[in-house]
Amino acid sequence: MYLTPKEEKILAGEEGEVKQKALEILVAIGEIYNADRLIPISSVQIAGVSYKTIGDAGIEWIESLTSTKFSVPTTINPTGMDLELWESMGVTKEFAEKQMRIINAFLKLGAIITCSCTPYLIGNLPKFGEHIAWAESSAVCYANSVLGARTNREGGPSAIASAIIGLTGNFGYHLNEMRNPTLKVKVEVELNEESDFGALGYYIGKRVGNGVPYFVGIKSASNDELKSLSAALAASGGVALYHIKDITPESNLVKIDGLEEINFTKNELKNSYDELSTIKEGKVDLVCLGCPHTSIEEIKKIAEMIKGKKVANNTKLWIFTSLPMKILANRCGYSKIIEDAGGKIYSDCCMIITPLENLGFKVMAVNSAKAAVYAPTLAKMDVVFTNLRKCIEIATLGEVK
C-alpha cells in the first residue's frame, strides 16, 4: 500500500506514539483488504462509547490516546445513559462514574458529544459521495444508501484511528465496483410504516449477508422509514449498502442484469414480525421507542398517539433520542404530553446499550426491528415486536393480549 513522506513519517513515530499506533491500525486493516492507499475522510462516527460495551479495558484504552487530538469533525454513538437523568433511570452511581470518564476522554479527544446513533439528524450529514469513516452499524447503512456518501463499516478502533490521522484505506464501499447491487428484492406487499420496513430488513438482512440489496416495488419511503430499514438490514445482516429503485440516490447508476431475485409478501411480512416476538401474550414492563434515535417527527407521532392517556401503573414508556431532538421536542409541547401521560424522554443512551438487564425489567415491546434482534441476547429480556400505535396500546394497557 502507498504511504505519503508525511504518512510514512508518522508511521515512523515523528509525531508521536498515538498517531504512530492510529496508522499502524489503518495501514493494517488496509493491506488486509487490499487498499491501495489511503484517502482524506471528511468526518467520523464512533461506536463503542457504552462503559456496558466496552468494560474497564476500553476506558483505559481511550483514557491512552488522550495526547492528541482528533483531526476531523468527529461524533460519537449513544452512551449507557441519559448523561443528566441517568438516576431517575435506576443507573448505579458506579456505572455512571465510569461512563462520564468515557465521554471526559473523548472530550479530551476533541469528539463532538453528540451520544446518538443518528448523526446526520443532527448535523453530521455528509454529501454524495463524500468518503467518511462510521462505525454506528445502521448510521453506516443509511448514510451509504440513503445519503450517497462512502464509508465502510468501521470497529470502534479503526474509526478512533481515522478521527486522529484523518484517513481511512482505500476499500470496500469507497470503490465504485464495490457498490454494485449482489441481490434484486421484489416487494409484493404495501409497506406502510416504520416496522413495516424493519421486519423488511430484518427478513432480507438474514439472506443477503453482507452484500448489497437492490429493492423494487416500494412506491415510496419516509426517512424515518429508510431509518428503520437500514437499522434492520445491517443488525440481522451486515449490510452497509442497498438500493431501491427511484428512490434512494444511486439506484439508477448501478449494475442490476443478471441479479438473483427473491420475493418479499404478505407471508414474508407476516413471519418477519412473528420471528422478531419472542412472547405474543402477557405483562410488559417497559415499552421502548428510538432505535435508531427517534427523529421529531416520530415523536410528534408519539405525542398525538399518547395524548389524554396514561401509561399503565406497572409499566415504563421510554422514548430514547438525541439531545438536540429532546431539546425540539420540549420547544413543540411533545415532552409535556408524553411525560404528562407518564413517559419519558432520555437522550445520550440507546436502549439496547443500557443495563436494562440489571433495571428490573423482564419484557420489552418496541417497533424497532434492530432491538428485536439484540434484546434477547444483549439486554436479556424478552421482546414484542410490533407496530407504533400497538406499542402505545400496550404501554396503556400494560400487556399484550
Contents of the next structure:
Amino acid sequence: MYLTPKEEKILAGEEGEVKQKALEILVAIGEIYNADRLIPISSVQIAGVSYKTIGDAGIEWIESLTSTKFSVPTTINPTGMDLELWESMGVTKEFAEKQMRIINAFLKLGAIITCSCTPYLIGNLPKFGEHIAWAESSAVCYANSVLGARTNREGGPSAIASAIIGLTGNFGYHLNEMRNPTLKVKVEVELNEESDFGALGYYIGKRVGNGVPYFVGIKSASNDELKSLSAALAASGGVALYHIKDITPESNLVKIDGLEEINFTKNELKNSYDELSTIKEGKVDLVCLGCPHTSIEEIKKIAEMIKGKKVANNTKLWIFTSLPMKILANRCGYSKIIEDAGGKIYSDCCMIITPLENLGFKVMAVNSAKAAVYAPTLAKMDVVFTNLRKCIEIATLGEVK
Amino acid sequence: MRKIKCRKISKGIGEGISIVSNVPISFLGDVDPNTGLIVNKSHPLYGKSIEKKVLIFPTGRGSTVGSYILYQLMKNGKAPSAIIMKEAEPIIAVGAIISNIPLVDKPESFEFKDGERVIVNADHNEIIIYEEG
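Please move on to the form predicted in complex with the partner chain, as the form predicted on its own is already shown.
Okay, now the whole complex, with that chain kicking things off.
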C-alpha cells in the first residue's frame, strides 16, 4: 500500500505512540483488504461504547488514547444506560461508574457525546459520495444506501483509529465497483410501516449475507421505514449497502444486468413476522420501541396512539431515542402524554446493550426486526415481533393474545 | 531449522512453543482473558493455554470486541507471544496491534505442528521453526 511521507512519519512514531498505533491499525486493515492507499474521511461514528459490550479491557484501551484528540467530527453509539435516568432503569451503581469512565474518555478525545445509533438524524449527516468511517451496522447501511455516502462496516477500534488519524483504507464500499448489486429482490406485497420493512430486511439479510440487494416494487418509503430496513438487513445478514429502484440515490447508477432474482410476497412477509417471534401468546413485561432510536415523528405517532390509555401494571413501555429527540418530545408535549400513560422515554441507550437480563425482564415486545434478532441471544429474553399499534396494545393489556 | 516467508500484519518479533488450531478462533467467547485458557468446550484446543505460545490458526470469527480480549490478555500477562494466521482479518489484527503482539499471515505453506519452537519475525516477514530432536 502506498503511504505518503507524512503517513510514514506517523508510522515511525514521530507524532507519538497513540497516532502510531492508530495508523498501524489502518495500514494493517488496508493491507488485509488490498487497499492501494489511505483516503481522507469527513466523519466517524464509533460503536462499542456500552460497558456491557466492551468490558474492562475496552475501558482501559480507550483511556490509554486520551493524550490525543479526534481529528474529524466524531459521534458515538448508545451506552448501556440513560446517562441521567440510569437509576430509574434499575442499572447498578458499579455499572454506571464504569459506563461514565468510558464517556469521560470519549469526551477527552473530543467526541460529540451523542450516544445514539442514528447520527444521521442529529447532525452527523454525510453528503452523497462522501467518504466516512462508520461503525454501527444499521447506521452504516443507512449512510451507504439512503444517503449515498461511502463506508465499510468498521469495528469499534478501527473507527477510533480513523477518528484519530482522519483516514481509512481505500477498499470495499469506497470503490465504485463494489457498490453494484448482487441480488434482485422483487417485492410483491405492499409494505405499510416500519415493522413491514424490518420483516423484509430480516428475510433478505438472511439470504444475501454480505451482498448488495437491489429492491424493485417498493412504491414509497419514509425515512423511518428505511431506517428500519437498514437495521434489519445489517442484523440478519451483513448487509452494508442496498438499493431501492427510484428511491435510493444510486439505484439508477448501478449495474443490474444478469442478477439472480428472488420474490418477497405476502407469504414471506407473514413467515418473517412468525419467525422473529419466539413466543406467540402470554405475559409481556416490557415493550421496547426505538431500535434504531426513534425519530421525533415516531415519538409523535406513539403519543397519538397511547393518549388517554394506561400501560398495564406489571408491564413497562420504554421508548429509546437520542437526547435531541427527547428534548423535542418534551417541548412538543409528547413526553407528557407518554408518561401520563405510564410509559418512559430514555435517551443514550437501547434495549439490546442495556443489561436488561439483569433487571429481571423475561419477555419483550418490539416493532424492530433488529431488536427481535438480537434479544434472544444478547438480552436472553423471549420476544414478540409485531407492528407499532399492536406493541401499544400489548403494553396496555400486559400480554399478547 | 526451516524458514517460511509470510506477511507482516502487526510488527515485532516473538518466540515460543507452537500451539495449532485447524479451526477459527473467536477471542470473545473461546478464550478466558484472565487465564489465557481456551474455555469453549466445542473448540479443539479446549482446556489448553495460549500464554506465551506461538498461536497458529486459520482465521478469526465473531465480534469486534474480540480485539479487546487480546488487549486484556496482554494486560494480564496471558497473551500469546506471537500469532500466525492463514488469512488475517481485522478483529485479530487490531487486537494484536494494540497489544504489541507480532502477527503474520499468508505463510508460504500452512503446515505447522504443536510443540515446535517457533520464532515469528514480523519485521522480516519470516517464520523460523526449530524442529524437535
